[in-house]
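Shown here is one chain on its own, the form predicted alone, set out as structure tokens.
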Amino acid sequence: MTLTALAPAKINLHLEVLGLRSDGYHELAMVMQSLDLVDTLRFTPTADGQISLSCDRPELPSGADNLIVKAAQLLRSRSGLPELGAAIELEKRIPIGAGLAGGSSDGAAALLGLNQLWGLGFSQEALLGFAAELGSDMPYCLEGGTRLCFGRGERLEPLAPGQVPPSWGVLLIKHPAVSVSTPWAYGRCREMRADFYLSREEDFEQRRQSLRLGPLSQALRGEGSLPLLRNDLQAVVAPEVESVTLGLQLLRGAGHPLAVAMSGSGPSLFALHRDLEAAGAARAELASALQAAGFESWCCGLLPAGVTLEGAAPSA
């Protein structure tokens, strides 16, 4: 039996750095959104007790440091069944090192897929706990859709019960030769913005509430127009990464985007358009400029959920 899981990319519609936590991580207030740009993972059980990973992108490490392997090993260790094995194949479509949580989404898909493949029966709550141990973005990648994300990113809240994402189209671009270190970006943010950091929990909660009730959340619920998008890391990264500055300029100048921003710590950039047709038209308008500047591009829609098993209906 082979089981297939789909692992979507995400973008940050809002990324606000509130301050520093006692554990050394930054306290964040974010809105994240799943895209229909997905990696595909196929799981086949083995009787040899080994966990192996192969990928169609040879430059991607497939050893013990890969989050898919880490997720599989953690799940197996918590099951108490060391004899469990699996051969995992990864078909990679999400660009690597792009600020789109591709690695975290793949790891989340491994938790979901192997829990089913091995018949372990762990609850979604248990899987979310395992995911939080493995990475800040991974719980979101399990749940996905449109979510408010707090703490270091692992505290999730839906915008509204049963919320369906808007029918916007996303024009996504990334320069394949450029990557941005997430620890570097947050380090630079601390150097440049520490004077503005909040320190009290009540101040953190005030900012969270502002995001819950603010214009972005209203627009995502269909109750108003889309505001300018905030990404505190964009102001840090753009001045030092030429492709980010250029890409933002290109996206702002094509079609009539609703908003333009960097995702996460970059270097991926996106423009929101009223629908996929408008995003495709902007992509066509930019085709020669993107090619000349060396950018790859994708047109994507928004998804109501995160990782799923193929053939299973996603839930909001």
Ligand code: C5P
Given for the second form:
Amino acid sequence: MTLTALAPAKINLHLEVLGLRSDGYHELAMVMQSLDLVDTLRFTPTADGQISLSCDRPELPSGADNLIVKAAQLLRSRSGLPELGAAIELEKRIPIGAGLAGGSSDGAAALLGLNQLWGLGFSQEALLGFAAELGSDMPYCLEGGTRLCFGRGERLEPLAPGQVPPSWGVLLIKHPAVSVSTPWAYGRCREMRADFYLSREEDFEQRRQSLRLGPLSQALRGEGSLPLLRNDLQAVVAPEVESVTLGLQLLRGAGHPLAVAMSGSGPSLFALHRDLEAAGAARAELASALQAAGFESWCCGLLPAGVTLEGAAPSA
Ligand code: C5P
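Got the form predicted alone; any chance of the form predicted together with ligand C5P too?
The next block holds the full complex; its first chain is the one shown before.
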């Protein structure tokens, strides 16, 4: 019996660094959105107590550092059943080290898939708790869709009950030879911006409330046009990574994008267009410039949910 889980990429529609927390993480206010650019994980139970991972991308470490393996080990240890084993195959489509939460989404898919495969019956709430232990973005990857994410990224709020994402098309680009380390990006942010960091909980809450009620949230609810997107890490990463500045310029110049920004700690970049057709037209217009600069590109739609088991209806 093999079980398949799908792990979507995310983009940040907003990433605001509010301050530094006592645990060393940054206090964030974000809006995240799942994309239909998806990794596939296949799980087969084994009777030998081994957890093994194979991947179609040899450059991806498949040992104990991989978030899929970490997720499997955590789930197994919390189940108290050390004899559980699984062979996991990963088909990778989400670019690695890109700011698209590919690794976190794969880990979240492992939690969901193995909970089912091993018949553990952990609740979604319990899985969200495990996810938060494994990585700041991982709870979001379990829930997915359009979400406000606070704290270090693990405190999730829906934008509005039953909200479905707009039918925008996303033109996503990334230079395959460039990747950005998330700890490095946050470290640089601290060096460059710590003087502007907030420190009081009431100031954090005021910023959260501005995001909940502000123009981006309204646009996502279909109540107005998109404002400029804010990603505080973009200003930190762009001066250091040439392809980010160039890619942003290219994306701004093709078609009539609703907005253009970097995702997460980069270096992937995206342009939002009114629909997939407009995103495809912008991609076609940019084809030779993207190729000359060495970028890979994708056209994606927005998904209403995060990781799912194949055959299961996504829960919005
Ligand atoms: O939680 P995760 O392991 O995904 O975070 C990776 C790194 O990113 C952290 O070690 C930290 O350097 C940085 N980070 C941060 N503040 C956050 C999330 C991540 O400083 N809210």
